[in-house]
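Next up is one chain by itself, shown in structure tokens, the form predicted on its own.
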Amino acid sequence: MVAQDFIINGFQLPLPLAVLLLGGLASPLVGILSRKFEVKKIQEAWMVIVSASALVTVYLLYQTVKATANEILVIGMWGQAPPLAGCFEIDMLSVFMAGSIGFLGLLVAVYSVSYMERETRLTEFYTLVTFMMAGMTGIVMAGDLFTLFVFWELMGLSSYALVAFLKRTWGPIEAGFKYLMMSATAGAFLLLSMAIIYGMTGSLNFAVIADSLRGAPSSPWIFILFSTLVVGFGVKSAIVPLHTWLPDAHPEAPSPISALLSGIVIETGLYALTRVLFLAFEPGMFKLPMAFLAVLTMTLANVTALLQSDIKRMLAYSSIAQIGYMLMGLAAGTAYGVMGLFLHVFNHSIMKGVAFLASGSIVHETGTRDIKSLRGVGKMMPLTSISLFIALLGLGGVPGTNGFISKYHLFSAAFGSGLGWLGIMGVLNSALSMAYYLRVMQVLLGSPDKGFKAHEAPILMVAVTLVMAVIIVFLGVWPAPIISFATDASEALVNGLSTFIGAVLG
């Protein structure tokens, strides 16, 4: 076993993958020794060990890459060579959107450890966890849609189960059942986008695809093909039209679920969705109908945030918001943009990772999610407040927090690539959203109704959202080596595609 890889009877995969791969699936047998000898938290512990271990991992495979070739690493699977099996293609993108998966869901993990306490199945619950990450660890990390597509599934799966964890009444069956059923037709469409580029190009390798497709003629079959692309990532990445299942699924789930979804689930499948249109298509295809779809989610999602009293609700609606600005820097086309994209991606799942976690620990005490009824709870859990606080400001872009530096890269490099009047929706929508976070932090600060009371959450959910918050204000005052990072990725993805397609065709 190398730094890049783990092989098991010549079947490789990347080491970070191997780590969540397996840790899953010694997960049962962990529960069964933890109920056999009756010692707590060893569940708890096992799933903070492999989140940690992936973390680590994905360290030494950003090693691995910076001292291979071109910063691209190729591992075929099952021994075959790529294009003709399957593989992973590492560069700098799959490395970056790695190490953002492995920090949060380490984050998420030890946060769980006193918030999930209360709850049955813990067994089921850090098994689907760990093969969620995994899930998604393996769809950044893919040189092909069939491997891509496998580790979607892996990912969905995972995530439906655990929309529906809490089973005891009806609305997260419902929501489980809402998400996989958009997810599932999705999934259709993506199998009908990978049938068609396989009939024109005779391959599914992402190498292949580029060589083969991009810069063609607009034909019915590239609309076509583009069409399919969008609504089979989009459903997951919750653009609007195709949010719907979001504002369910994300209120009730447990909230370290939430986090997760809103914090890298939903950029997965952004990730997916730009990885797939730089491979196939010419920026200039899809420049106006991505900015038009950034206009579209980010104003209908705010101005229904602004409707909402359920205060994971607001939350879920502020991340298809969020996914608005994104789709900015896709539809500006360039390395700028795509940088802003990704630095957006890390900096909103710390933002909304805190946010869904510190409102997680108010409902975890005062048992409402209604806004209104949270009245004075500023007072009572003042820890958790100001986290959720920090997290707020972030979201709305407000200087001094890392939410201002990447909607500062977003807004400019919309201005900079013809899109001023999508640059000024931009910051029209960050203004309109601060609307709906202050309410919900003077509503915080009020006086609280006669008999109402609470105290602060247990000391490792305020330990880890407050070293978030303080993630928050640390690169929103010195942003360099993220912004560094991110700048790697995009030219990665934007200015590396010749060596991209060479690593693997030569």
Contents of the next structure:
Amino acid sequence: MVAQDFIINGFQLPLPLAVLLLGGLASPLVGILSRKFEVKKIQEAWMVIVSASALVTVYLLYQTVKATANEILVIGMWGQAPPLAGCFEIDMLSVFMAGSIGFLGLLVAVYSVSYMERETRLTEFYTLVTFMMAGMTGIVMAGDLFTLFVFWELMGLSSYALVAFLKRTWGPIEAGFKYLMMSATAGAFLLLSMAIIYGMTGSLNFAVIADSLRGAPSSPWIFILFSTLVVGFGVKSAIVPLHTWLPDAHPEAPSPISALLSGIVIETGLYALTRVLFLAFEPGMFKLPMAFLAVLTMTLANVTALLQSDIKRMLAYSSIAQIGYMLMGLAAGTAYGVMGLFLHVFNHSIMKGVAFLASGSIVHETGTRDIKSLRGVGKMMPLTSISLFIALLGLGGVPGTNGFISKYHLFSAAFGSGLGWLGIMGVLNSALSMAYYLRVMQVLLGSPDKGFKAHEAPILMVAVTLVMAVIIVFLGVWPAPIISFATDASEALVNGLSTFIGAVLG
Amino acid sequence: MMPLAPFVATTVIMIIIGLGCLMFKRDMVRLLIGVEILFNAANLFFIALATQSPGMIDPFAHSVVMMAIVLDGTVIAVGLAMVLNVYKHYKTIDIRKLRRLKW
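To complete the pair, please output the form predicted in complex with the partner chain; the form predicted on its own was given just before.
Full complex below, order starting with the chain above.
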């Protein structure tokens, strides 16, 4: 029982999505009840329960998908046969991404309990977070472009509001408006690309698109479609030169939201780009443009990150650089490269999650984001700093962390597919990125100025960051299970395309 | 079957107008209108393509456009809420005054 039937058995949703959507809808009611009866923390408990049950249902979904023929589960939303109506088409890749979303979502939910304590309007906050997770889960499970677009806008709307959540100061509003303008423009281009796809194939279903567009003779429309797709998905996934909203929006959001945005929202954009590109084009067609974008993205982001003095802003630029590494896997165009891409998506979600949550704890306690004035924090907040160190080493790709594993696979995929120069640029960039990670560590370990005091963060926040840091090291030492899961996921996308088409068209 | 060329031309013109509006206007409400023009260009293109299927006008495209109109309406609503907040802080809705975030 994976698809949830509603009312009369006409309307079906995959179970994780149903849990998140219903949880989000019930969230305001829970908030009202908790205010009415003056019981504290019900809202927080509800959010933790919803995200935990989303993770559990993703596991149930995993087992169901494993058990179905060809490992593809098709759910027609309105009980209609899929090519006509909207549908969900769930393969291993969807389960992998949904698992990453649920996992980081649960950790962030636990962290927010303590972090957002002093804020008001918590009901709105938790409702928006739940809907953002629902939007992402919907995107990764969508079986046609229209369903994807609806959930894309759901994710977008909640994230605009969350970026501008702390609206008492000017920063979040300004960043939120910038984010909204750029993302909404990208949404218009996405709609345009959908129109072009509709004009070429007569449908928006993924299977029909793949069946009729792949290997089509090149025409001007193919190139227009390619560029509108890259613009439409590229803004959300912060590919340089479409990244300019990210370094403003991510630091200005509350820290748990920064972790979610950097850890998984931009990767969901990249997932959508990867999925649609592999469906609509042969890998040979998008190889070189993607390689070019990858080099541009990582080089520019790494150089700019060196210049930052704000720790969260530096981490935001580091996220853009990681997107560049992930694009290398897409540029390789092989199943192995895509495996590296999604392995890095998962690993990066954990690493960037810790980095933002731990630096969020530091900002929470010291009240400043300036790297220079954080001198000596390492002695006052040892546990938080240790987890931050592990995360930064992982982001730099030091052996023994999971960041090393996935970067190794990405670089060797680039070398293996005849793009040697791309791999070399990746290695050089990875080395360059250590410069700014080490700078933060050096500052944190320095001796503090007189009169500068900070306490260790609340126990819940420390616990979350430490658990995630342990996961980073654990997956760096014993990566076999997650690699085999990611291999399954990438095989489903790259080599299992004919079964993906067959599941719908028969 | 209706000729497609006039619709494609109109779509292109609307995209140019929308992008121009985003580039050259300084009033934040006008920027949101620019986004709306871009969305409507895409919607128009969708509707125009729906007339191309032989023998009928495809209702699928119309249902997609209906939902797209709702979705871009919500985006614009959130944008207008942000413009209100900007006005409370800056006492102006001139986008060029919002220049404190850099690099």
